[in-house]
Amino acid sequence: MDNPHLYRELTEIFREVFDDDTLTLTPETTAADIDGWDSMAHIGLIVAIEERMGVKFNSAELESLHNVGQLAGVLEYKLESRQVKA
């Protein structure tokens, strides 16, 4: 998956959660930047996430989730690694 299909995907995901159809996401994108982007809307964006894209974050990946660039990162690893194991 390339970079801006996985944005795009993730912008949509980042849409529903927070019910926001203006959100335009960047690598740099932090909680700080988003209306409502707390603890919980956390949980729900992850959930989200992890049901749409067929994945699952362990807790330190979560930890080291600093921005919407580092998110995209770990989750583009996991998709193209669950690529080669099929």
Contents of the next structure:
Amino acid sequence: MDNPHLYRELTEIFREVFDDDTLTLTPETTAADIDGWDSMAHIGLIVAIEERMGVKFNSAELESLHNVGQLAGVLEYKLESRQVKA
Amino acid sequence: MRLAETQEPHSAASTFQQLANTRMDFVRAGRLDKAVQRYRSAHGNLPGLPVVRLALLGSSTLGHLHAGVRVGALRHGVLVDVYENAFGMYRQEAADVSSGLHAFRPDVVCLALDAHHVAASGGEGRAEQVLADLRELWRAVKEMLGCVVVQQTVLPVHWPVMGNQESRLPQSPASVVESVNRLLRSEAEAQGVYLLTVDTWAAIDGLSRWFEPALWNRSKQEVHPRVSDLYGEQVGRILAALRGKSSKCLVLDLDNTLWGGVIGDDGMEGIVLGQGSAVGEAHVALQRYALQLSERGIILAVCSKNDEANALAPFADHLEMVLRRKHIACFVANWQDKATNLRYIAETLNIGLDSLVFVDDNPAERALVRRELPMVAVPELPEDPSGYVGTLAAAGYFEALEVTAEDRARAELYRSNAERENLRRSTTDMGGFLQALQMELTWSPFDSIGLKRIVQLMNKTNQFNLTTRRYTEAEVAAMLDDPSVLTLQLRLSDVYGDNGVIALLVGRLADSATLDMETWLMSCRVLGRNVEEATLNVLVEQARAMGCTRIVGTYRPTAKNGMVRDHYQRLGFAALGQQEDATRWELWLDSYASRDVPMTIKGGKTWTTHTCTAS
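The form predicted in complex with its partner chain is what I want next, because the block you gave corresponds to the form predicted alone; please supply it.
Complete assembly follows, chain above in first position.
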């Protein structure tokens, strides 16, 4: 949770994708904790994050994600390296 | 969205439709879809929005497209229930009458086949083989399920191996896909199949937005979720067109819309139109597009704040004008507000306000019309006139399924109709007016030549329609040889021209002596001309020939057919009472005497002619 801004943005996307305005995220949140987070919804979630945040995950990265903390970690790295390049 | 969920069904229907009309990405569309689904499961269907049962069949993942399809259809006024086959099993399900597909009883089957399935490896003669298989599948689906078939074209996702000269290698996957798409386009009409041309939309939008190899590898989704709303929009247009919900008339403003500048101030020499100016060319492009629409049956009207003489001058004398007065069915130039004038245009042309598309460069006029007449489609034009055509075309208001000869003649027909209306306004003697029209009513049973037009009329006529029963082409075809069904199609011509088919009737023998009218519909263009009475004369004569002594009629009310509530009563039927939501009426034939009608009646299979005395 060391990046509250990123978690806010992620929470908003999760709430829209899973149609639940009370949903909250912690680094330990996994698919088992959220209603409707099946493999199909997972694809939609990843595409939503890519579209909304302007990033692109590669296949290897996606296979390594097991909870929200790991997702945030990969995202943080991507967003930072984009800033450096810019 | 939350607001809509607490509203009563009529308000909820319009709120949901407005929400569907706002710009949104696939995530928002998904959320709106969930809200509508929740509402429907709690309160049932939404009034005024027909439900279409759509089976989306394919050999890859399609589940991510359902929400986009439902929202796209909602935008065009149709609710959709979607069925998807078990993964990869579309052929088996089509063939197996005990499958989920058959239990679902689809109105429409959309075959969304992916490029890997169609041509992963390519090969000699592969495209022809694919088409032969598809023809067989279409036939089976239509016969077994009795539904409309929509065939998706193939997304060109395979990389070329030759490059620009790929066509020299017809067996390559890329070439096979191209050939399949070409064959689909040349065969669809003859096979009675509608196309969903995703290859065209991906070409406009960018194939890389539609297809991503990584996503294909990961989840076998060929159409990317981020374009699921665009995909759904196209499917929605087709479903809406199948339900007769396409717009019919393009209403054009003049100053700064059809030409640059203000004719009243700048004069003929001052307005900007035609070669030599980028702005002038943009206005010509809009005129050309309007003319093309007119040539395929869209009615054109003008609605302008101007003195009529000023407004008409360029149509008569400006050399760069593409549109001429003869192309405009209803020309209104005055100083009244545009909402009033649009009502007048709809009334004169005898079409619903929801059939109008209003194009005006002035944001204030657009806002006024949106507020006063929310059912009129008002595209949000860009500031630069070079974008007018693209905006109008992309909105898809005029999506059409068939081009019938009557479509091509329709613009002409509406123009002469507007002239008739003027004649009526100028004469106070109604009987004299009708006589002067020299009408001729021609009837015949339904026939296979007119089948497409008959089905089209049955599915789009809303106002003068006693039961609003919709039919598939297969259902109508089955009537042709059924001795227990009486079908009538009636055409009307007059001094101004041929109105085409203007009325359809279907009656079924309920018992040996009673004909039960399942459908009676008429085009509103011929209202007020005693066609109903003349039609009844024909109907009674034919019912007698079948051995009937009684005709029973039904009026089933909808949001749009209030005008025919008293139809049967006016024609002398006696009330039989209420049956569920419908009223039932009867007419005994022994005491029926043919009505005097101001027209000649011709018809029958044998084309025997007899004349009814004019009043």
